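Here you get one chain, nothing else, as structure tokens; it is the form predicted alone.
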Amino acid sequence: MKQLALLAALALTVSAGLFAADHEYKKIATVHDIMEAIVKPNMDLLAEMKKSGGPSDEKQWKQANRAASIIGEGAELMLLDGRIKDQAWEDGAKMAIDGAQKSMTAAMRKDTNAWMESLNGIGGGCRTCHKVHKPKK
């Protein structure tokens, strides 16, 4: 009977945590903080290790990896809650989202080729709004 009702609860926690998971989006950050604060950090650490010829230890592969989804997951904000001015402004957001994906792939399988290929992605990405909305002067 015990093991019933602690079933019983399990059920009724796991459920309720499926309809928890079920959050609207709200969008807080703007585009500059985005950029600022998730993603320029982490593509300046990308550009120092392709710099350098890559990552060269475990350590490094780690976290070329972990900018990579950092990455993706800022440039995935930018398709949300109406932040997309234009077409030039999805299509970066998607060629540095895929190149980011590239990346991450990449870092695991320790593919220096592959993960300095994968950089062109992601900032193919960044140059296609930037040639728009950020152009150099």
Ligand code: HEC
Second form
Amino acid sequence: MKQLALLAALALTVSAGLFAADHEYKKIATVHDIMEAIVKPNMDLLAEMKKSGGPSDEKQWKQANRAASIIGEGAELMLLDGRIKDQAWEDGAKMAIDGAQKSMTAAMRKDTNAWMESLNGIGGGCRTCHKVHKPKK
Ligand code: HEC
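In place of the form predicted alone, the structure of the form predicted together with the named molecule is requested.
After this comes the whole thing, all chains and molecules, with the earlier chain placed first.
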């Protein structure tokens, strides 16, 4: 009986794995909306924390970690399903992802210096892509 249950569990795990592997990403949101709704509010939050000298308590470090993770995820979206337009696009998005991951590590360690530095990395990613692709007002 026990073995049967184990087999069933194993079969479930394997098929779940197959289903997950089957999914093909399809872009839904416009780049404009990714910027406005995903990237910007989280970057604004990080910039605000930076202005006040960095996250100052457990709650703020958690918020900082989350904001960076969402920015990184947003930058990942910029690389999927034909969104990449050229090298500057790809480089910028990857730089933002790298900066976001460093920012998450710094937030987990509550390392203010590394955290400040990571924001330059993220910002460099934004600028690298925007220099070429963001329409001037
Ligand atoms: C891979 C390219 C790329 C990266 C990386 C990127 N952006 Fe953008 N961003 C764009 C493009 C393209 C637009 C113009 C979108 C539009 O309006 O069509 C834009 C527009 C914006 C806008 C104006 C919103 C709008 O469209 O009116 C803001 C704010 C913005 N980006 C913030 C950021 C921040 C902050 C980062 C870094 C964390 C970032 N972006 C990283 C490509 C990028």
